[in-house]
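Okay, so here's just one chain, in structure tokens, the form predicted on its own.
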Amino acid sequence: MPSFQPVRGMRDLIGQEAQAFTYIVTKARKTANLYGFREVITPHVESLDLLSAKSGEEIRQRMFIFKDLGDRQVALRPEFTASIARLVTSNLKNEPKPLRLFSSGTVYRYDEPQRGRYREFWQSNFELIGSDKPEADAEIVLLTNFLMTNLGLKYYAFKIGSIGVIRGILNADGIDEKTQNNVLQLMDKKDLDSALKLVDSEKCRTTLKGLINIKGENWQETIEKMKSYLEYYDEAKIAVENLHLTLNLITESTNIKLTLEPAFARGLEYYTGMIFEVYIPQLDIALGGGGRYDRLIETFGGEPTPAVGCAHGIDRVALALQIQGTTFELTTEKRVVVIPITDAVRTQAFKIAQSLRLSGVAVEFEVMGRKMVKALEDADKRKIGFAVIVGERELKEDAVVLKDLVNRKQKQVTLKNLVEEIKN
């Protein structure tokens, strides 16, 4: 009798792998619900004309593609964002912005097997489709940071860039998009030379390369040396603005270890803005990653909508657990809406919503820029019991003003009784 073993690349999770597994998908989907995600589940085949439009030629060459009985090219999905930018313009089209929506499950690309690297591996997957503002790029690297706390996981830090920086640049000097897709490509690989050997203009070059060699781990000094080589590039400029606004956010909402990396690209074609990985010291592969995507929908037929998403490695975070020996254990879940008067207490609103998630209390934070008004009706239509309304005269007194959306009442709370006054 023949001795059946998984396909290679495949594997069967057995024991306490299945429950690092199970525990990992938990604590996304308790984040998903903490940040107000919604949960969807697509199918793990699509068209292959869908799955290979903005994927990369990398990952197009990897994808398994095969022709069903009605001789239609379809593939296993190598990702989750292409079916959630179909869901999007089909199913969702007419749910107001913005959408949050949480996926987890199994993709597929056929890689070389390695350690923390297989042919079907696991993800969990978040976007939040809708915004353009730096507070939604923001929101999605806080939540990953967030999951990566509540793991247990030590060490980690993340590497941020703008892939919106380079597409300027390579904008203002008329190369075009295939060109463009194949110079990311290579600064992915990390083959500066000959990315860099695609360019023609000279002008185009000289600022390329002074971006790449750009160091240091001051994100603020690093945004400053960034600035001064865009003088003549307007479009990279407003990109530079916007990921400083983001990383400014994020620094100011929480204790963070990141480094900015002005060369720093992914292999999707799809990003057009900020762009982060996050990793731990033991292993030499990202844990997870994700970035700005502001024209993938409108290429499967939607409105043009800017959207931001992030996906992280179920297979590499199990694999970090075991290797810092991580134990497991699951944290409580409540929730609220953020609203901040006016950007003045923006930042200050951010880390009253970061405080609140720690202490169990699930969060959305308004990033769609409304006023206080249609951010409060919004948050009613979707049942959202509490509102916590950040102001400037409020706050000088460490105080915010927590509204009870379902009896209609309101009051003064010190920062101090606010996670008590909610769960009481």
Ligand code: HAM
The other form holds:
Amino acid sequence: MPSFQPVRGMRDLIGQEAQAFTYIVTKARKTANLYGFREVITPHVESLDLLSAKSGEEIRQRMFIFKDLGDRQVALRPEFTASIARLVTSNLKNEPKPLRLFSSGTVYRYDEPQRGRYREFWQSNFELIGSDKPEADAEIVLLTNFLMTNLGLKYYAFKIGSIGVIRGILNADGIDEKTQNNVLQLMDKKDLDSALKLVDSEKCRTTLKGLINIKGENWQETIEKMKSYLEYYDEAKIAVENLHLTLNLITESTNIKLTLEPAFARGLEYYTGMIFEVYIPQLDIALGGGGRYDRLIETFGGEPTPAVGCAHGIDRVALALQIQGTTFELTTEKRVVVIPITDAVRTQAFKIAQSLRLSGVAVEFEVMGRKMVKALEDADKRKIGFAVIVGERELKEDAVVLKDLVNRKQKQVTLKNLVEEIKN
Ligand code: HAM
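Output block for the form predicted in complex with histidyl-adenosine monophosphate, input the form predicted on its own:
Below: every chain and molecule of the assembly, starting with the one above.
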């Protein structure tokens, strides 16, 4: 037999790495709780039509697609947003708005594997559905900021832009949606010359060029310059006003590092308003990103419903923590191994293990049938805190030997006092 490896672009997470993921997901879940987001769990496999509807060419090209045995075209989810939009048009259709929904888990994209880029990766995902207000946009950015700080990241910064402004300009000149999406794809790839070539109208090209070339000292200056280009674009003017309000809310309520980039675009097609990404200086790939998508839910047959959301790449956040030397501690419980000295006391030892667990003590039972010395050596190696040694002599006095493997002390303890002795 060959020796099997994970499929290209997919990883086993072991030890510290697995702990880092648990740590990040736990913090994301706590953030969800603090910001009022409730957790939903959706399937990894969805219909291809749903996943490809508005995700954009780049994601469509990179999905893991297959036919199930019932001849249905399905795919592994490349993100959470489409599944959440589906939920909002079905099971959650009649729920009062706003809805705040949190999810986490693996997603799949056939990207070219490299550092921080995998084919199976983890996201924590937040969607705030039902509000078209800048407050909602600000909440999504602020919760990302909260999570990054709370994880212990020291240096990170936000890049913010508005697809609403760009689409507003393109709409005013009657540019169809497909061309708009192509323009935005090219802008996302920083191929601005090719993007401008798709725009027929001279006036529109000049306005876009103006936006692209804006250099501001700070976001306030940039936004004023943006406004100066948009006098004749009503829709874009509203979008830039919204962006202004959002940025005011964000910067006045917290200390945050951000730059406003008028020509910033993202790969996903469904965005209609504010967009953002978060970076650390040591990596040129985003740790997270998101934005406003006001038309996706109606595309799936729902009522017109404004929405904004974001996802954080857990693999990349773990990498960022490692790069910045951020240490974290998972609350480690005191672990205990229960070792019967002889077969005669095995059942009794088993019962003791069960009753310790019922009292909240984490217990491993010696399942290898090893002699006590060997079992203790193994517990030592795996940094287990205590051994409960069950012997016939002690059991006659309703007691066991409790061995503190860290301090190398041992004493006889009655079964009645065992939990208390371990916990203290
Ligand atoms: P996204 O920017 O495609 O947005 O992905 C979010 C994050 O997932 C990225 O910032 C990055 O950290 C991580 N990520 C993306 N591709 C990879 C990869 N190949 N390997 C490792 N990490 C990766 C979305 O997915 C949107 N659904 C976010 C959103 C929610 N917008 C509105 N609501």
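From a predicted model like this one, the values you see are computed outputs, not experimental measurements. In this text, rigid core is short for the largest set of C-alphas that superpose within 1.5 Å between two forms. Positions refer to the first chain, counted from 1.
Relative to the superposed core, Arg29 undergoes a C-alpha shift smaller than 2 Å between the two forms. Superposed on the core, the two forms barely differ at Arg119: its CA moves less than 2 Å between the two forms. After superposition on the rigid core, displacement of the C-alpha of Ala20 between the two forms stays below 2 Å.
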